[in-house]
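The data below hold one chain only, encoded as structure tokens and taken in the form predicted alone.
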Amino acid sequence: MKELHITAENLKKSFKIPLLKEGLRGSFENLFRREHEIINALIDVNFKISEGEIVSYIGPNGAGKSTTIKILTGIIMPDSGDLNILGKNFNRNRNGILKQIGVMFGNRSRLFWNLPVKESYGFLKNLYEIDDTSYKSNLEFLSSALDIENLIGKQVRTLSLGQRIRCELAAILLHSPKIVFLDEPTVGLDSWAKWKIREELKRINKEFKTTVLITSHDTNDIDVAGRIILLDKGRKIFDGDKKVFTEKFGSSDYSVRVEFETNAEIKEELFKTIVSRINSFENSVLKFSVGQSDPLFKFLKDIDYIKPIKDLHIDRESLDDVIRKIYAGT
């Protein structure tokens, strides 16, 4: 059985947020009396993660993602709840337990600005006590892994954003943390940074069993991981496997794509006496969805007979669709 790497029980967290009156009239108020409006940023947040396992902590803006983060780093502190890390209570064994996990928000550097990347592991190699054996063999590995040994000599300042980000990623793995948490780690990054950090994540999680959290608007970057757990304005409402979670949320439709030979003079309206839900029809493609109880080969045995069909696709919801439903509040 996998040891338990994060316990979080109950946990709540709120904010007292300030309401600023507009005007002359109103910035006086603003100084004597001043209203506030409380924001339950978590409310009652309960999961488990075990060793090894990838996990996407996801939920539209404003859910409590980046605060659950915050405070499984020792950042702040929740209201009330208990959260045990590696085994641990966090409160009472900080220290100790920050030691051994590994944190990313986005685009904030840890590395020093003006100084060569290596001379910022060198200060990460003395603040985490790392013995030299271990330094060199963890530097020689994410230097290979992460692409950046052409990179560890030159100054921050002059690295593009992607490869900041690999040196920021060998950075927080230096010290061989149990547990890392990565906040948006791929924004504004092009494709192939993105991919080679997703890429890297995956076999640092299998060849070590590190355990990753990870928050992301990214869908490529929740792709990643097996299980998700989905946060709404403070309270989880999902905590279970992709494919559940896709199953779930997403509709039981298909998507049906339809290219034809020629872009042949026939009006939209006279597919609508076949398939109702007609999504476009442009350029010889049809596009259009069903349910799962339409009678699709039906539908496509009778636009085959209005106009032969060359090439077909059918496809169900994809995960960057549901996300964006839930997001939008469909």
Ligand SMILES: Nc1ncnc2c1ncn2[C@@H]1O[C@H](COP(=O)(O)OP(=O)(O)OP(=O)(O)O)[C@@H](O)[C@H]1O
Contents of the next structure:
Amino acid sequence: MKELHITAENLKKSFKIPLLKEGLRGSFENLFRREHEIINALIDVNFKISEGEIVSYIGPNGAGKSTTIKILTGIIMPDSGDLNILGKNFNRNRNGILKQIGVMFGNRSRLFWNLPVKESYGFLKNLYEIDDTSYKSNLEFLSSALDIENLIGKQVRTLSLGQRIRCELAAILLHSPKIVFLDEPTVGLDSWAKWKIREELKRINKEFKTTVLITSHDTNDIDVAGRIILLDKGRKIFDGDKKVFTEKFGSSDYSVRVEFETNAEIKEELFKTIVSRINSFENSVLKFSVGQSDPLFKFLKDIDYIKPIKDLHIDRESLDDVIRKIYAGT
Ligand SMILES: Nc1ncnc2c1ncn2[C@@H]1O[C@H](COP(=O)(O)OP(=O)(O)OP(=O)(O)O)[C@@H](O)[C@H]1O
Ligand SMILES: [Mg+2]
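Shown: the form predicted alone; wanted: the form predicted in complex with the ligand:
Next comes the full complex, this chain leading.
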């Protein structure tokens, strides 16, 4: 029986925001009588997550994903509800728990901008009191898993977004956290870079048994997870196995579009051995469909051997369509 890593019970959070009237008269009125709007960001959200699970926490903009992550990492307090992390009440054991988790918000950096990446790692080593042996072995594993050996000597500001995100991931994993929270970690990356990072996360999860909660508003991002929690307007509307989710709500096919570098030497016959159903292959752009039961990643891994790829898109049913289906009760 696996240990429960997160138990969230009836989490509620609302925000009160002032409704400001416009114009001179409005500003005058605002001084005396201010009206407020209440936004229910989370409404009785419940879930239990076990050790080693990778959970994709998805929902459209404003669904309450970041609010949940902020509550689970102690940045904000819920209005009510109970939270147990690593078997302990979060409120009463906050400091001990915070040492054992890692968090990454897509657009915020943990790294010192003007210094080489490894300087930030040294800082984190001291902050988390990581002993020399664990630091060395973790850094070694993460450098190779995240393909950053050649980056950690460089100044952070010289890195591309994708390179920086890999270095950020290593930064939050250095102290061997038992749980990591990733809030839209791959936002802004092209689909190829996103896919690579998802594969790397799976490797890290396998090696360290790290529990991973990853948010996204894109159904294409759910491949990394074994389980999906879907949130809409502050309410949980689906929680279950990814297979059940895709069978119930996904379209029957993924459509894949691979764009190669124009100078790449590509033999169409080669692709016929990988993909039986090519929809079109023109101007270095290959389009094909893959059924849901196909082991999609086998195709993509094989394609990886036939680089160089400029861009890759794998599209699933959009989140809006999925949510519509759930409300329609299909
Ligand atoms: N500090 C705040 N003050 C007021 N309202 C807030 C605050 N933080 C979040 N909200 C509101 O709470 C709701 C949930 O926001 P949240 O950031 O959790 O959504 P999200 O699912 O992360 O969305 P996105 O995909 O856009 O990141 C939104 O309506 C948002 O406007
Ligand atoms: Mg958010």
